[in-house]
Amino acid sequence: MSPGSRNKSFFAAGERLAAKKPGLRFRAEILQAIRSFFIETGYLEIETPLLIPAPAPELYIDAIHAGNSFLHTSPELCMKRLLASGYEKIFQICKCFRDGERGAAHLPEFTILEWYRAMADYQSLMNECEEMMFHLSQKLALGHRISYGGREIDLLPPWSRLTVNDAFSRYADIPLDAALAAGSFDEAMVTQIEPHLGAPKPAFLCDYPSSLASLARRKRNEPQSAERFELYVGGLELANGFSELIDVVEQKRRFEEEREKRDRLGKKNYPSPDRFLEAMPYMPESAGIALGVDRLVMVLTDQGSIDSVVAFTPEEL
């Protein structure tokens, strides 16, 4: 490239970098309302560490190897850790880093916000997340009704609650049992349940099927349901989350289960998480959530591509 080219494409580059500006001003503010949100609410901000040396072996997640390590997926498990020595109620605003995940709502390195409560259940937070995201619209001079995706979006609380088997049987052309079954389950939700999801008013989706359980507990009264909650918002996945799992046999159990997933996809498999599975018998009733922070500053900045809200994409680097 000679001298001239090299020039142009410096300064074509610093042109899209400049006009980011004022977005990349309103995702720190964004940044600094969520910071508010659980500070004021008693939440204890931590840092857990980016390298681990196991994750979670999950089926559809793949880890990015660095060195003897990995990147983690989550800070999810050396936060229930803390759980489990005592900490009651914590946050973190983190990277998280998922190989071979890119699209216009994905990226291989993303931010993430992580909230754990002890003595709390899914329930519990799904309350949460209507107070988090009403304190924004209201810190950040929002108001409480939104617009993105050409669709207004009215935030105040309550939120719409929607079982899993109810959206099967409301938007689907094929019963939640029979999905799981011929292994369309997720097909299923992406052309035909998601985009009816999250409005006029943003929605949790919940009580996932058992087998669809994750690190979440199984109801007590409906063993064939798992507390697990996903919300979305104008048809957009904001988080996931549910009731922590405590019972270290049943965990291990479904560890190997994804094991033995990903060894017949040919996946690479991980080494076994020990220190947590070790931590486990000792976290309290508890429950915890992951929510996409960059796909929170496309909601609340109405754009349609994560690009847009984060200063380099992997293609500019």
Given for the second form:
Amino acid sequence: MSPGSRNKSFFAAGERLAAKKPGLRFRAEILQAIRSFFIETGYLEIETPLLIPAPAPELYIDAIHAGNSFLHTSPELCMKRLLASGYEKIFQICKCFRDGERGAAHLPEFTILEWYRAMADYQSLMNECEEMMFHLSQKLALGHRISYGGREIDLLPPWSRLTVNDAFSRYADIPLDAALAAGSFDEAMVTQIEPHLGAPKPAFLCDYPSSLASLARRKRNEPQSAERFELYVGGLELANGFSELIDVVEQKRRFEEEREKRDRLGKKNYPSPDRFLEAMPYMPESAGIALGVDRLVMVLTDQGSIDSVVAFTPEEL
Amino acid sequence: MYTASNLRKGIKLLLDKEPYVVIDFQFTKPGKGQALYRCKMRNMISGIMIDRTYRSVDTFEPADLEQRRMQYLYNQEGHFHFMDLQTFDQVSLGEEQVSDAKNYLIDNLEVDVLLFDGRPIGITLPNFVDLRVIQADPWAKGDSVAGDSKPVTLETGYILRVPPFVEEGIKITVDTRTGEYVTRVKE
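Form predicted alone already given; the form predicted together with its partner chain follows:
Below is the entire complex, every chain and molecule, led by the chain shown above.
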């Protein structure tokens, strides 16, 4: 490479970064508005370690090794230990790491907003999502009607709520049970269902099959479904929340199932998160949610690619 | 052998024994679900576009494709004949495989012939080709407003629009990617 071409690539990268400045400034305002919402509603901001010895086993989420430990894939287990010790309303904004995830809405290192609340269930979390997004739109002077990906979206609560079962009968060419049996749940979700969700109002997709919710509580009157939901805005998945499973025997059994499934796919397993399991009997009835902050910024700034809402992509380092 | 995580734009692979090139590629992963790789692909023989969704456990055979520099010889009854200048091997392609490239095929032109399992399936032209104008209306002075153009016929039979000053008998350079006039050639 000649010195000249090196300069040229430096200037091109420098210009790209400079052009991102207004967007990154707005991202910072969004982060501040998120903090103000949680602080004003009585939440405590906490920080838990990014480097952990034992991530939760989940079939399709792969942790990145760092020395003898792992970079966390979410702060879930540590935050639940805090819940078990009497922290009743906590939130965290942190980086999470997931191996091999890279696409228009995926970065292997991304920012999560996660919050937990004692004496709450997934219904109350959905209400809180509505309140938070509405708060953001007011605080940032966006108004409650935003435009994302060429669609108008009205953030004014209440938003639409539909069950996974209803979404399959409405949008997919295969019923939910058949999709689960055939192993084509994810394909139907991505190609047939997701594009319809979250416009003209954000949508909560609720009541996932229990087999797809290893840390969520089952519905009391309907044990084949779990009290888990995903939030969609304009076809983009923004958050995943659930009523927390607090039965340690069932949790151990589900972790074991996940480990067996990972084994069958030839994926590595992690050490057992024993300290989390020891704390679990002390967890109150509670609910928790993880929201992708980069994607929230995409929605609020009408960007189609996650690359445009972060200063650096992995490829630019 | 490729796995789904190798998929990206431009990669060429074998499906049902035919070569495909990935035109568009999207990584998706529904909440807590598995990674899905959504591809738009073009069949390199028929040109037909297809959509496919793959999982990370799926594997693919790379397509056995080879590009060889060859010289265009002649066209006989819709068959375009080419010769490898190193080995003197000759191959021929049908009209539908050559498609619009026939507008630029003049004797001795060197092109890249794409071979799949040793069979020719397509050609890549040089970006610019010089061709002689065999028919052009004379340039009437006075109607020379900037932006004016007129149709001319080239030695291959290709008809395109050129600036009014281009005369019969001269050579012009044509961009084979756009099919448009570039400049006059000094001879």
